[in-house]
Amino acid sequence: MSQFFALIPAAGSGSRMGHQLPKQYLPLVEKPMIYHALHTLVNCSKITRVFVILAPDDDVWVRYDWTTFKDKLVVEYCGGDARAESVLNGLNAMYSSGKVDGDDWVLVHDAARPCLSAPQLDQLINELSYDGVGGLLAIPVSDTLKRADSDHRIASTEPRAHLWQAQTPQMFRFNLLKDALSKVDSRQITDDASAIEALGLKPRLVLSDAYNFKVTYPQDLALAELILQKREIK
């Protein structure tokens, strides 16, 4: 029977946050931001192990106590310059460890999406476990979209019908994902589904919600804190 593994690429610097500390380590509800994504993934009974892919020169990870996750957590210092490169390097490290088979599922999740909930994760796994391609959490676009010209003036209004905003985790079979990422320019790929699409396949969209957003700017951190604090109160 296929197993489920999670992989978090966490080798980036998060420069748009305007902070010297890499984004994944910014404090969020008294923990580094990556802790919250790890907590959800590690506590999912269907996931066998969670791999965290760090930059080779990362010296921040060891400043924190991760012992609460020790039974399921594997840390690899093999991250690349681009996200897709980090994921591919992580897959290669997983293969070298002998812990994963080609038909096992890999759920790739952003460290900067700390508000992923257990029900969202369960829904993704349940809907895709028998899918022939795999897929991702996503939400339909609700805002009006404007395309800008070089002067920051509106060039056109884009129809939003059938447009979805991709989230993570994105879940694909190990061999398929590794093959897809090996064939693309890692600098041009912003998510794993794009690499799968480049093979001519159509990943499935699994309905999520707006709480599973990516922390990109300082104000996003404050919103994530409010969401996580509200969950703790419940």
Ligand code: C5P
Contents of the next structure:
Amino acid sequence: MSQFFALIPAAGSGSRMGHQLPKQYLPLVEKPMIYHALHTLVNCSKITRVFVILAPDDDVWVRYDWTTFKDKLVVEYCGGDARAESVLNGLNAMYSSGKVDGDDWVLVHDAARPCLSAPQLDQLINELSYDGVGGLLAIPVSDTLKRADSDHRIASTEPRAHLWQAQTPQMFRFNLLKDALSKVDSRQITDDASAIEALGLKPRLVLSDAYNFKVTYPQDLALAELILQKREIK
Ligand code: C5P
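Beyond the form predicted on its own, can we have the form predicted together with this ligand?
What follows is the whole complex; the chain from before opens it.
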């Protein structure tokens, strides 16, 4: 029986947020941002262990108390210069731990998506557990899409039919993902599915919703705070 593992690459600087503190540590409902996704992943009974991949020189993680996650949480200081490199280094660290089998599933989730919910996570796992390739949470594009020229003028309007926005978690078998990521130029790709696609495979899109958005700009923090507070009140 295959096991499920989660891997959170959290070695980015989050420069678009304009803060000194890396994005994953910005305060959100009285916790560092990464706490919220960790809470959802650690509390999922199907997931055996959650690996967090930090930058080798990260000195912020140790300022917080993570004991609530007990030994289900494993921290590795092996992040790379690009997200894909951090994920690949993380997979290698998981392999070295001796606890992961090549057929086990890995759910890679961005630290910057704090509003991932338990039902979304269950939906992903349920829909993909018997899939031959794996896949990811995603939502169909709803806005009209414009391609810009270098003067910020519209060069063309792109048809949005069949276009989806990729989210995370992205769920693939350990060996397949490791093989895929070791073959790509890590600076050229922004998610794990692209590496799988480069092998000629077709990851499945699992319908998510806009709540699982990525915190990228300062105003996104207030929105994430509202979503998490509403969930707590319920
Ligand atoms: O910067 P962006 O929001 O696209 O980052 C997505 C995720 O990848 C974040 O969790 C970030 O910490 C992580 N990342 C990483 N190593 C990098 C760059 C980003 O783990 N070198």
